[in-house]
Every structure is written in structure tokens, then in C-alpha cells.
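There is one chain below, alone, in C-alpha cells, taken in the form predicted on its own.
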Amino acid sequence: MDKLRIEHLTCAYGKRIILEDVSLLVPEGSFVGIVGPNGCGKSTLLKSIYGALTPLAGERFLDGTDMKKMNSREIARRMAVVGQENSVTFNYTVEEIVMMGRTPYKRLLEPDNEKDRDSVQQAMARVGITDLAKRRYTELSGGEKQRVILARALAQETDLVLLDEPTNHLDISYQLRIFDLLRESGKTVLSAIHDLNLALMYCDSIYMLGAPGGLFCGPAGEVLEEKRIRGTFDVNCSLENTKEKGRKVIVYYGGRPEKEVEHE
């Protein structure tokens, strides 16, 4: 069953078309990545899916239901979002921000209950920020802030999580920890990913934007092959075997790749 289905999405900023006629499927329980060079529309696609940007055309279906027919509370009970831009206007504590993930389940001015507090504590523990609970969000480093926003999404307790380059600002230990957590959670995940090796390691399937010939999608190992990476990202690279059986890693080299010459 498809948890999320996007059909013929076209997105623009002003008169500038960013994405045109894009369709994608996210099967229930899968980890799906979106990759591509800077400016190709990864964030635009995610914003159009979760409603921060209104697409010019296209349909969005969540659990088979047209999202246009769903109110924001209903969507928030099914879909959590970790965006790239996570500015907070007021000087909330970490615990208060994570508690915001419980908002879809509460009436206006309804006090926090035991279930809310348990969910928040578990979410903070899972991303390793329990010791930051009483700290002010504005006092945190970029990596700490990113973990707080992820904890808020986990406290929301949705089956689907959308993430826009969630490992930004995180050191390698927390990058792996966060992706392990998401992979093992059983949740359906759709994530824009900057690091192609992380995408290769964790994703079941990948949508590559900005590739020669347009959108390309398929199993991670098929999408992230040498020729396509070189053509899309304009880099020299190779895929190398690792000591772990069946696992490959992308190795990058200096300089730009030579353009392939077509022979008659």
C-alpha cells in the first residue's frame, strides 16, 4: 500500500517553474530518498507536499485520501515534518518545543497530560537530548537544534515523517544515529538527503532530481551509479566495495569529469 502518492506536481516561485509534472510513490514502511544538486527543487518538492508551498498543479494523496479534503489537524496526526529552516520566535525551552509535537492531539488550551509527557520524554531520549530539556532553544548549537526538531516530530507519533536534509549540522556519529533511528522505527520516511553515501546506505528507493533526461527513480543501488552521479553532480567519482558484504561506497576525486564524446 502507498502511504503517500504524488501525481503530476508542478511548482513555481512567482513565474519561475521549479518542478514540472513530478510524480512519486512512497510505499508504507519504506525509506525513500530525494537527491539532486543544489537548486534542483528538493526542498520545493517537500514544501509542496506538506503544504508550505501551494503547487500550481498536481494531486497529493495520504493513505489514499486526497489531502485537499483533509484539514491541517488530520494531516498533522498522520505526517510529521522536519524542515531545513527551524527558527523559533519565542525563547522556548527544549522540552516546550518538543511538546509542540503533541498539538494535533489537543484541544485549544487543553493542558498536557501523562501521555503527552511520556511521548516527549521518549522522543528526547531517542535523539539524545534529555539533558537539554530545560535549556533555551536559542542557546543551542545548530546540531542540537536539529535534534530538538526531530524529537518534536517523533513526539507527534505519526506513521509518516518528511525530512529536509535532516543531518545538516550533525556530526557523523549523530548522522548515523538519526538514520538508524528512523530506519528502525518502522515509520515511513521521505527525506531529501545531501550526502549520497547516506542515501545509498539507508534508502530503499531514490528519486533523483536534476539528472540528465529529467527525474530518475528506482532502487538506491540502481539510481546511484557512477555515470549518473557524474552527469548529475558534475563530479569525478567511483563506486567501491567495502569490507561489509554487499555494501558499496561512493568515492570522490578532484577535478570535473570529462565530457563524454559520442562517436559516430
The other form holds:
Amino acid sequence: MDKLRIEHLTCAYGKRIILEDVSLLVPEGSFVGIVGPNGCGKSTLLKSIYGALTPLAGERFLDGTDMKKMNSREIARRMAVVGQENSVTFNYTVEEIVMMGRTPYKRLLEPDNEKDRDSVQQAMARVGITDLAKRRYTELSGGEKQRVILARALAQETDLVLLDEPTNHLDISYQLRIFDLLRESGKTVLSAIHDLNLALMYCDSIYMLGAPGGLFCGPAGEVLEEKRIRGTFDVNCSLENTKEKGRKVIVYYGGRPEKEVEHE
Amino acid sequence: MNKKILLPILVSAFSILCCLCIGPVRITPWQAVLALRRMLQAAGGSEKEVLQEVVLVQSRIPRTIIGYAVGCALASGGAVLQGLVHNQLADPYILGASYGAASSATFGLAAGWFASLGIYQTPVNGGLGAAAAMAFLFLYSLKGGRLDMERLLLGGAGISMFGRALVHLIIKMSPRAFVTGSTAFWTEGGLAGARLSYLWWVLLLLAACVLYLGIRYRDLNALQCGEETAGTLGVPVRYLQKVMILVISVLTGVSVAICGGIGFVGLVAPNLARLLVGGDYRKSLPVSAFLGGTVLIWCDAVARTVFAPVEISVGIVTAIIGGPLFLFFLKREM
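Structure of the form predicted in complex with its partner chain (previous: the form predicted on its own):
Full assembly next; the chain just shown is listed first.
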């Protein structure tokens, strides 16, 4: 079954059209990536899916239900979002921020219960921030903040997680750990990803925005091939075999594709 | 946990009792309790006792109780508004209430609007002015069905500047002493005009506003992670922003109509509360309310005693005491 289905989405900022007639499918349990050069509309696409932007046209279905017919609480119980906005106004502790992930489950004045606390503890343990629980969020490093935001999304206990370049501020160890964690969690994931090698490594299927022929989608290995990367990102690169059988890695030679590099 | 709830309640009760006793007419706490009991039993007393009762009923009880309620309301309003506009320097009066009230009340006095209402003339004129300024700002900040917080913040500053200019213009054109005095009241505030006759209405209205802000603490917390994020956490952001601003407008308008623009409480109490217990609205909102109420009635007690029998504006006292205190805490914490 399709967890998320987007049909004929068109988005614009003012009169400038960013995305035109984009359709997208996220099957249940899959890991779907969105890649593309800066300014191609990755964030715009995600934002119009989670409702921060109102698209000009298009339909969105979550678990087969039209998202227009769901209120934001219902959506928040099925879909968590890790956006790029992660500044917080006042001094909250890490634990308090992660607890905010429980908001969609709480009625007015309902206090936090055992279930909420468990879910917060688990989420913090999974991203490795249990030690930071009582620290102030504003005092954390960029990478720590990002993990807190991720823990908040995990505490939301949704089947679907939308992420907008979630590993931006993370060192390589945490980049891999976070993606491992997401893939092993059994959650359905739709994520904008900067690093093409990470996308190649983790995604079942990939949507490439800003490609010469428009939107391109397919299994990760088919989308991320030399010619298409070169055409879309304007870089010189090749795909090389690794020691691990069947796994390839993208190697870059510079940002100017007209200077072809000889390689086997 | 119980201790944490009990302490503010005890301190509040103690402060209210103390403030009933402080003033030009001396009343000891025990005499105040006896006087209250006599009033409840409708019993008579000696001449001195009757004087104490009159002072309590006519002045101390309304100004202390209303003062406490207004302090709570302004502080909670400020706490919520600071969160809504993501700016710790916001104060409920940025919505334009105090200068809106000042200009319409001053003009009303000069032009004789609602003169038949007697002592209620100024509160009615002021209240209408505050309401008009905030209603205008609300409509002005609407942008495609949502309330634009930046526009609200800057628009409020614009309206206040305009109102201020109007006030000075009216004073110049109608240089009568009572008009000038009225301006000082609206911009600095004072609880001397508080009356028992509308005490219950004000209490109910302000309590309802504060409670509404309080029960939405989870949504307010989520909003501190940004409007987009709050939306993904299931918070009806647009609706919440509009209702919250309306509620804050009502509580500010009521406060201004009764006791003018008492500055500083709405700004300092929430910041102090956050320094003490952190940002989480579940804790910081009640603590703000408690601090706001308590600080305001103590400041009012000071305002009516230091230069007795002449009173100074309570807003001046809040600023003189609150300013240094705030700077001290800020330096210690940040």
C-alpha cells in the first residue's frame, strides 16, 4: 500500500513557479530520497507535503486519505517532520523539547503520563542524547541540536517520517547512525538528501529534481548514474566499484564537466 | 510538587493581606482580618473601626484585588505574547492599547464625550480607545487569513507612536490641567481609581483570559520551535495565533481601562519567570502570573505610601524597582 501519494503538485512563490506537476509515491516501509541541486525545490516539495506551504494545485493522500480532509492533529499522529527550522525561542531543556513530540496525542490539560515519558526516553536513547536530557537546548552544538529534533520526531511515534536534509550538521558517524536507525526502525521515510553517496547507500528509490528532462524517478542505482549526475549537478564524476560486492560509490573530479577525465 | 504550588499561593495571600494594611490610614493585619469578619457579619463597630472599614472597602480591597488580577493578567499576556512574536522584549502594550486609550480618553475629556457617565467617563473613553487601536492592529496584521506576527509587532509600534503624537497634540490644543493629568494616568498607570462596584466583573474576565492562555500551554510550547514545526506537531497555528492575540487584547484593554498603562510588569515578570524555571510554559506561565500579581500590589503599596498623602504612579514604581532587579537577574543568568 502507498503510505504517501502526491499527485500533480504545482508550487510557486509569488509568481515564480518552483515545481510543476510533480507526482510522487512513497510505498509503505520504503526509504525514498529526494535529490537535486540547490534551489531545485527539494524543501519546497517537502514543505508543500507537510503543509507549511499551500500548493497552487495538486492532491495529497496519506494512508489513502485526502490530507485536506484531515486536521493537523490527525496528520501529526501519522507523519513526523524534521525540517530545517530548528531554532527555539526560550530556554528549554532537551527533555522538554523531545516531549513536544507528544503534543498530537495530548488533550487540553492532560499531564504527561508514563507512556509519554517512556517514548521520550526511548527516542533520546536511540539518537544517543540521553546524557543531554537536562541540558539547555540553546547551549548545544549544531549536531546535538539536530539529534534532539530527530528525537522529537521519533517521540511522535509515526509510521511516516519526512526529513529535510537531516544530516546537515552531523559528523559522518552520526550521519550513518541516523540513517541506519531510520532504516531499521521499519518506518517509511521520505527525505531530501544532499550527499548523493548517502542517497545511493540508503534509498530504495530516488526522485531527482532539477534534472535536464524534468523530474526523474526510479530505483537508486538507476537514477544516480554518471551521465545524469553530470547533467543535473554540473560536476565531473564517475561511479566506481567498491570492495563490497554490488555496491558502487560516486567519485567526483571537479565542478566542470566539459573537462572530461579519463577513467576505466 | 505540592510545596511548589503552595508556596506561591501562601506568598500571594500574605502579600494581599499586607497590602490591605499599608497606606496613610494605619491598619494592622489583625485589625484587617477583624474588619473583614465584621463586614461579613454586617456587625457595627467603634468610630475608628468604621473608618478602617470604609478605607478597606472604598480603596484598599478593590485596588489590591484588582491590582493582583491586573498584574497576573499583564504578566501572563506578556509571557504568551513574547512567545507568539518570538521576542523576549514584547510587552502587552505593544498592541497599542495604552496610547490608544490615552489619545481617546484625552480627546474624550477635552471634547466632553460620555460626560454623563461621571466617574466612568474616563475608563469608558479609554477602554474604547484601547479596543479601537487593538482592533485596527489586528485587522492590519491579517495577511491572507493568517496573522502576520512581524507586522503585528512593528504595526503596534507605529500605532503607539501615532497615538503618542495625538495625545501631545490634544494637550497643546486644550491646555487644561485635568487633561494633562489624565495623560499621565494612561501612560504611567495607577490603581487609585479601582472600585468595588465592578470588581467581580473584572476578576471574572481577567481570570477567564489567563486560564485560557494557561490551558493551551502545550501548543504554546510547540510554537517556540517555530510556526512550521508547531504545525507538524498538530498545533492549529493560525487559529491559535488569532485567538491568543484576541485574548491578550481583551485582557490588556480591560487592564488599561481600569488602571491605565502600567509598564514593565508584562515585560519583566515573564522574563524573570523564565530565568527562574526555564521556558516551559507549564511552569513559566503560572510563575509569571504569580510574580506579576505580587509585584504589582507591592509596587502599588509603595506608590501610595512613600510620598503620602500624594500618590505617585504605580508604573513609575514598577519601573524603578523592576528595572534594576531585572538587570541583576539577567547578569546573573546570561
